[in-house]
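Starting off, we have a lone chain in the form predicted alone, written out as structure tokens.
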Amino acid sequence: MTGITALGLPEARRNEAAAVFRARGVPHRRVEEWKYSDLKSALGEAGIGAGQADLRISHLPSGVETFDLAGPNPPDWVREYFGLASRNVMSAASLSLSAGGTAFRVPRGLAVAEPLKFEFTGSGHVRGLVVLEDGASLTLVEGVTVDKFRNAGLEIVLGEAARLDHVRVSPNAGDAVLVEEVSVRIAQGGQYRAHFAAFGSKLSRMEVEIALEGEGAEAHLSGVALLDGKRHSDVTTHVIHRTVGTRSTQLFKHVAGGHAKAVYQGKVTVAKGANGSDSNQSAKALLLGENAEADLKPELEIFADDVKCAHGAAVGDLDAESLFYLRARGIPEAEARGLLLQAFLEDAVAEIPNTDLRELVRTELLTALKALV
């Protein structure tokens, strides 16, 4: 490849991304995929700008190789994989406008015991790349710092039989506008398991596109959102089953009070010839007031035979009989409501395989629940 930029990105890829963003512009509610999250309106006249955010490493485990994407002479693995995800308009924006970020590589066969902890910081655009070679495994812990506006693009590449556990916790970010796009490519026998815990902001959107490219590849997504006031949280996913024998699951739970808005859009595409694909989507929300809103939109697009695909969505209030049962046994109403909400969210939290990270998310939820009820 020729024309390597300062980002270590082949110039053709960056130019293609810039063209995508110029053609489509900042998304707004008249764009189908963004009709529940009007980014253009949230940003106002300031627009997306060209500021530069950063990726800060909190803990780098032994054996994980890094490369500064603002540096020269990128290694072959960065040249090969970085900058391939540019079809998403905001990913294209970060790809063309970012001047930095970090790439990580776990060598073939290495099982990393300690979690890799990092967070996107600052205002503007930033990129990240995570490559797990064949047989490697890693736990990725992603934090989110609060800023005025940030657009982060994260690319993940999993080799054969590689495994990545990804936990992202996004705090109550007030008036921030935070957008992140994650693109995941999974080879034969690879597994990606992710959990997204969100507490909202003026506009918060997590967009995930996963390509199950090898036989036996798996993706398991779960998440919780606990929102109050005028907080907004959007999780939009697209899982593509490209070949035979692939599997995916999605389980998302939302609780919204005040004037909050919870959004889940989950699309599963089973490509022609991807026989034996197995997919299940479930999204549920509880509304704690007349002004709260939940928009749940699971979707299936199937071009293959002999598949097993299911999806469902439900929006409601706390069960009155369960609440009465607890109150009748002397439990104060606020405590009873908190227990029921915790129970509602628990099965999604239980999807986190790492015990310490599971308890971390539970603690954050309990703190937010006390304030909510």
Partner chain sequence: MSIAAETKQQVAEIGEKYKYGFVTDIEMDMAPRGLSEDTVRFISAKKGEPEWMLEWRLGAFRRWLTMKEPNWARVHYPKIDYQNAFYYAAPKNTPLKQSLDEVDPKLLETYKKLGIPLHEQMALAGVAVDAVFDSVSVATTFKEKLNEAGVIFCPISEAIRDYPDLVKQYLGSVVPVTDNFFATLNAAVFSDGTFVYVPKGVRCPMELSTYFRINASETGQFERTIIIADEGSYVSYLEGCTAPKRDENQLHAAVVELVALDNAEIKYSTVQNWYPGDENGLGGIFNFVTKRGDCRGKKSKISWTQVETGSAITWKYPSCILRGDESVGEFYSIAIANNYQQADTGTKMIHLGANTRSRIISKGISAGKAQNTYRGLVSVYGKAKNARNYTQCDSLLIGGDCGAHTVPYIESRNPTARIEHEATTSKIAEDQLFYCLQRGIPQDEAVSLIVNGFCREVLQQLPMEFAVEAQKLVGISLEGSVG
Second form
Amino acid sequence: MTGITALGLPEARRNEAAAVFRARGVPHRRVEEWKYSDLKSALGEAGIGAGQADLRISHLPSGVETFDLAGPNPPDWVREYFGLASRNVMSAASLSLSAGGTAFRVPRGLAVAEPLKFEFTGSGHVRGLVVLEDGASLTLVEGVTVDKFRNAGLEIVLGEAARLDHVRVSPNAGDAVLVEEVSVRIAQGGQYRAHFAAFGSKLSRMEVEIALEGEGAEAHLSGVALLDGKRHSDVTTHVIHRTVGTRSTQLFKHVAGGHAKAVYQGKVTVAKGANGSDSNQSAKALLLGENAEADLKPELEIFADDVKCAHGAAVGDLDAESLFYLRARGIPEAEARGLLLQAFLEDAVAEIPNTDLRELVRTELLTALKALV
Amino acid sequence: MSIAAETKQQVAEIGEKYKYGFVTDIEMDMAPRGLSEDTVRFISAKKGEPEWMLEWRLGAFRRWLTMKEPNWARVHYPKIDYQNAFYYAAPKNTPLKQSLDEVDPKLLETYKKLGIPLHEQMALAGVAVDAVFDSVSVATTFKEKLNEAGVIFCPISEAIRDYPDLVKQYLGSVVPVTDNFFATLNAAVFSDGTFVYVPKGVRCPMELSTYFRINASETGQFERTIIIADEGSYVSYLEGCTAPKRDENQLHAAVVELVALDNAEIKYSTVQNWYPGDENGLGGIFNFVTKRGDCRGKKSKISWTQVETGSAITWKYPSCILRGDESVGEFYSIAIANNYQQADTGTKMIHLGANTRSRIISKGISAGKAQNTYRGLVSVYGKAKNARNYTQCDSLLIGGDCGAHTVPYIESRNPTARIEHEATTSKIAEDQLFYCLQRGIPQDEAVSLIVNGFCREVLQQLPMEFAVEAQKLVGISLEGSVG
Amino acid sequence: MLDIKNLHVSVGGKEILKGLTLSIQPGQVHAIMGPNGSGKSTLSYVLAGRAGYDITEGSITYNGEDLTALKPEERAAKGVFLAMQYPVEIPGVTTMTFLKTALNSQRRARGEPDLDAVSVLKQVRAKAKLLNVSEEMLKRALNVGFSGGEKKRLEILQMSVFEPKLAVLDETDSGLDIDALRVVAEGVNALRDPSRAMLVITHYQRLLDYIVPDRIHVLAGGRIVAEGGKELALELEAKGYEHILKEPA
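Provide the structure of the form predicted in complex with its partner chain, given the form predicted alone shown above.
After this comes the whole thing, all chains and molecules, with the earlier chain placed first.
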């Protein structure tokens, strides 16, 4: 036995995960949650295998403690939080099949100024854990390397009044099949902000489950997808308002050209008694190609009456009148389209709090836009 | 015990609340218990059907045996034992009551609140009076008028006998035999239903079934309705009844098929107020309905309006296939779930043709311990150039023990299509209620007023006289829901 | 007509009114002035019977009857009207439908027959004209998308349609410009009547230039701390609440 299994971590968690995965198997399009992302057919005969992927740290700011999940003698915080999220089928797969990855901890009250930069890398399964203790804050910058198939499971635990800004940029990954499940638990007054910029691959799925567990906990998600060719990108979110006074917002903007397929599935659950919950969801998609496809499924599941919950979704194309206006002012069509697309995506990009990261995403988008129009 | 008998017993035990309609001991002409090819043959024989119809039914039955009951909807109910139910029971005669004095006063009170005219009250409650015959003769008069216009409006069994070619052409052409578990079951065992054919260029001279409300209320367990609007025609069809309905079948699985040819329009309105079960969730109808309209011709239009207040379980998605270019589909819905009711309802708008348009307005109200789900699909296919959809989906919660859920699927495969979807969730605000009370409006009436305001856009779609009753029904369904 | 004695009221366990005593006769217009948080709105809600306002001590007698034993709608039927500071929006319910429903509810509670739609319409139209409430406003959903001035005019229109015996006007001047204020005040003055009592609640003296009260009470810290004639308003305007609050009541 190697890695975490050998360390006396609750074996029950891994067994449970293995059982979940055995029962459900590799998801395909007839599995409701995977309707628009047929993982089984994308993987073909190779299946999900049992390979080991890795987590590579490219910048570790001082003050952040790490633990190699393949190493011996895990500290208490790893024992406590690792491997709790196992209900999601692919998360269960990585939990039961992965023997590696990294855990991070920001101690109580520490505000880490520099971003922590890391990326999941290699083919196979891998896990990550990020724990912010009460009052701690951190910016997490996640990169994505291009490999054949990777299934990464990332757990995030935010203590009281902790704050995490998470930015993930997933480049055009060609033929790669990339699946990632992020599970976030937020205590009282904690705040999670995430932005996912996706440029797609053969199949790319980013799945986030967020539990707002303490009063006043907040989650703010935003994202852009810019897809061309036969690329696919799926962002699937589930925000659960477990208690009173919790807030969540979501703003996703997707653009699909060529034969690309952009998917957004977002579910918001308000538990019984979670009064004063406030949730807003907005998802918009633009189609540029005759053969492109956009799928949106904004879902509400409400069990409390004193709530403010709304969602809006729209699919369309570029506004012809705006396009004409720009061209009438002498801007060539391709450029005008680019400008309008940029404007379409901008309000989601503007959600990124960190200026440098915001600029980074803008630059990536601009490059991709030029290729698209 | 069969599910039907079980309901009957449960209802009898409940006693006071909903005993009307369940107490009459009707002499049955019954099919043997259970479901087999023999049952199907029995029903077909009872109906005096031709061979081709029997074969169609048997095909459906064989298919059904291989199918699984769907479980994706947010409804929970005890497993139905299909082999332990009766599939055909023709009421021979109903012993009539001598006067309204014999009728449950609570039932009469509901009729009064709904503003149902006296003679109809009597008919609904099964009282023997001349007034009933008056309304039957009224019905006859209108039937003559329909004949003049060339409109066929008859029981489906009659249509199978008299218009076999039309039936063969359209039966199962919108909801195929193999469509889903409940629709396939219906195809095998349906015993009732309506057939409507409106010829080319004819505007049907009246709202079908408004004047036949009493007759229309005597519907069966497995109805099958087909409405065909030929080129350039128009028909408005009203299904159901605002009055509480007498029914002792727990399981209902109806199929409705609409076909609109070039430039034709069908408006289909439903008010469903079947027994919802008692305050503790005991008893009540399970309603699994497949309703679908095919806008087959160019510039055709199909509009569904529904007010769903009854049934313990509602599983219903009236849909439109927008096949013809420039065709239009509409879905206007009010679904109220109170106590332990579970409603999972919505629509599908399938845009196939160019310049097709659809509009969805859904108002869901949850109270008590009920669960109310809107489930909808808007799908635009590659050839549906310039397709347009607008969806508004509003939920209202009354109390903290109920649930309101919204599950919209939006799929677009055409860059020129535009789809817009909005959803909101709200409650009856304490200050709204207080404002009404302060102006002298009692609580139940205030709730009714506010909820009717919430539903206004849908109520406006109903034919006038129906709308008035539906408004009252909204209030009655929610009485006592605000403590 | 209205006798409030030693009224103590708590909201969410916190005592807001702490022994308020006040008496109004038919035909009189009384004003209650006071700084923010003095308990003015609490008083108006208690009179109308809003849930969540607990009377812990004291009494409210209305025409010889214990007002506190009545439900809000019963009070309305017996002639208690509260023109609210923030009139509530009710989407989908047209103003006209609301007026008719409320009027007939009150009539039914008093054992009077319902009025048909046509006579309600006639009555409302005639009164709406005086208050500059347009036909179009009557067709729109109640208070939805109405401006501040429109909302307040509609409150006064309701008052004139329901013809209450005791009208409580809670901050009717808030959010109004001078022209709108004049229209509203004229509407109120037109409803002054020997058989009707009014209680005008306001923060500013401005409204009282237009609706001249018979008597002014100053409410502070949950009690009446000063009383006087209409000149008291001018004094308050000139010297501010601070000045009065410092003097022994």
